[in-house]
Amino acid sequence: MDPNANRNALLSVLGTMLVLAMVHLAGSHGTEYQIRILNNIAIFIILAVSYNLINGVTGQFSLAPNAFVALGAYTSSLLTLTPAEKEISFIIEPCIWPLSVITTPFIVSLVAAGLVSALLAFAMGFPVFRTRGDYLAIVTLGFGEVVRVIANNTQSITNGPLGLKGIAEHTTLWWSWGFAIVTIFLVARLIRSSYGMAMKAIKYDEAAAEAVGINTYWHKMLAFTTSGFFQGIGGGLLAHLITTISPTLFTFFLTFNLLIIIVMGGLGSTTGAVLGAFLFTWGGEWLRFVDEPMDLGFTEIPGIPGMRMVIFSCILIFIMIFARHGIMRTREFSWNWLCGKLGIGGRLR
């Protein structure tokens, strides 16, 4: 056995346990809004993670995680609500049979989110990977406001734009922590097979990669897919942490966030897709303070509401200058990196 992979492998797990520690240590004594952006950020983790995925690493310029997320949302809060519930909610027009008497646990729910989004990125992606650049993002952005419009009419489906309330909050630290460490975990091990070394090649030279013999259509296939699975759970862990989804939360701005943090985080790179995701939804709350009227002692300074958004932007704006291709560019994280930083690599051999 390679000693560097069981070192690695023994980090790997030291790293995961301290993850989780800090997770326990958050539930047991953080505040409640500390415990929400914390539920924050490893949703965005696991819907920057799975977007790299087809973005980053297979290089297809895709715009539909919207129709995803709210796909997962949908499917699990229907799953979730109690027949008396749903009675309540939908008052214009009945929910249709089989969801109106329909009752399942979160966990179900969420896999069922999962396994639904696959499903449309699966039937999604025959027409979209006959297109390529621009074409694609223009199918994949057009699919996602058919999503959007259709939640928006099916009144006996999605309840329409008075969309679901009452949603029990099932999402803890421990159910979107836990899958975001997860969906690393899994997406990291693809990228490293032999299937993500083919999506990278699709990537740099689609053309090339048909040349060596790769089935470039079905890698694709594979990436976007595996990508829509992970967005619906995401979604499904959304709804049960704001507890009230409807169609305007699923707006291509919610697309744009998510590509904001990828290109932020480095293109292709897993662990700038968990950092940028981790800035962008922090940093984003704490700027809240620029919104408030500041006493600086010589001078007042009053509150502007937005502000934090412009110095957001601008921040953004730096990183792109003189990071063009994110923190992280390509780049993982190594533990060989940090043991050789810390010194403490010939203690592990």
Second form
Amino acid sequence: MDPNANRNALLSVLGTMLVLAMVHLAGSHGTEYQIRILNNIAIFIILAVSYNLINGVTGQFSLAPNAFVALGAYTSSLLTLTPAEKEISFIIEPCIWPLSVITTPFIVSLVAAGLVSALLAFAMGFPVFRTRGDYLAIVTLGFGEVVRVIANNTQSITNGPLGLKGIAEHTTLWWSWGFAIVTIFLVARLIRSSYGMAMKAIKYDEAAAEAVGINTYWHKMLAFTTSGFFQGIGGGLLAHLITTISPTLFTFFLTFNLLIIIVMGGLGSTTGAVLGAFLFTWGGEWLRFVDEPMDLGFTEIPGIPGMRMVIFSCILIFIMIFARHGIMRTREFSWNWLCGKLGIGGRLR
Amino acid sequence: MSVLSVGHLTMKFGGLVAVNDFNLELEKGEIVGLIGPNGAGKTTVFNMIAGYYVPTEGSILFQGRPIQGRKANQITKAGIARTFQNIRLFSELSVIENVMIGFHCRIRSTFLGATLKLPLYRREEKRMAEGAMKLLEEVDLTDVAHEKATSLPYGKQRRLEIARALATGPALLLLDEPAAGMNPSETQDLLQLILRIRKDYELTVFLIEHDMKFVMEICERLKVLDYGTTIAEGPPHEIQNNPRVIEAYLGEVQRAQG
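Since the structure above is the form predicted alone, I would like to see how the form predicted together with the partner chain looks, so please show that one next.
Once more the chain from above appears, this time first in line as the rest of the complex follows.
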């Protein structure tokens, strides 16, 4: 349909290779700190892009991503830890069979994390999508908390509040950025397909969506389950990056951060979710200098820990006032747009 | 066999009887109108047929099969498409996307197949785009295909909604006040459009309308509702002179004189 389709496909391949080349350079020349931030960015891209699918594209205000991230993190960690490591960690109650004896390779545990989270999302969807709007938000918020509380109390599975320690640091830049690219690619394709259009239709007018024959319940389930799958994988990558997980990591604050990212980027825009994840993670690190003591020449400000969160909040307030629809609104990046801007062969509609 | 056969349809909202004992037989290819004063229960009848309300009593047979109580999307898939009284387009999507969505309920590609763009989906996507363009030609909206749906003027939005309904491949089309807010020349175009699509797509049309000139011209049969009860039915010229209909619209003659 698009006369520039071939050129755009070529540019996408080149763009992906460019990102991978930068990942390679960062991996071989970057400091440990820089690599850590880049890993964080990639994981937040995975989480934000998939969260945007249910919140932004389908318009269902879910507040449960922390549940899926937690489940993914625990599932993958329990699968990669060796039986000996589990025996050392589980000091109050021993780990239950068969988790106590299973060890799988990293990639298998990641896919398992995705599948288990998708299964939870699917099961959760049945009661959740009987509600709409504010009620849906409250129900999902509840489920998010329930999962955290369960993680805190099932001593023989999750090791309770002690959490899991000594998880192998498998997550390299290749893993995190590889999955980030795959997630962006698949979610963007899904959104452009007729299934994605049907999801958008649900957001704009649910009654009209039913009138054109869209099974709104089922399409919400599809979006929610897909979102849960990628959030599970994101959780698995996160666990193998920070190597220690406990229930406190997966409170509502995780959901809240993701919400900030997708709202800042523009609800409904995958490009926005990627930009938001980048700005949030990198910006949060960059602002660290305000926590430290500062010498302004005439006076010295003592370091106030947490100051950067105040500044961050102010930035968010400004975004909410002056750019309520986020950076991208619902627009997406496209090669046609870029080429048009640069004035090369741009045949824009 | 009639296309739609509605028997003893009743809808109660608590103590309020919105529609009482409504009966209707639609033969293939007919254009039948449903008229009546505001609040007579016309849209409620539509909502029951289209699956938005579950009737309190009565039966709805579509092409011989009972459909009452089924969900709206299932009824659309069975072959009944509708438009809304207050236009309900997908506001931020383009005109052509609005129509393409109508084809979605008939695709055979699975969710994964569509995401991975497997060959079957590629073919279906091409057919959807071509089909949508053809429908836009039908309603004369090709020049605005890539505009945002809500940027169109009112009359064009109405036509777009009809195109979207046609995309679902219906046998029966329910039009809820299609001429509302249109000027006389737009109404005339709409009339021609409905007659044309009835022929081209072998449709049966059931419509609600307040524009009497339009109704009298296009409908072969009329039903008149007042306070949820059918007070008259028959060909337009009979309805026009029916004293009960005049009374329902204008109030009782004697009281009006006195």
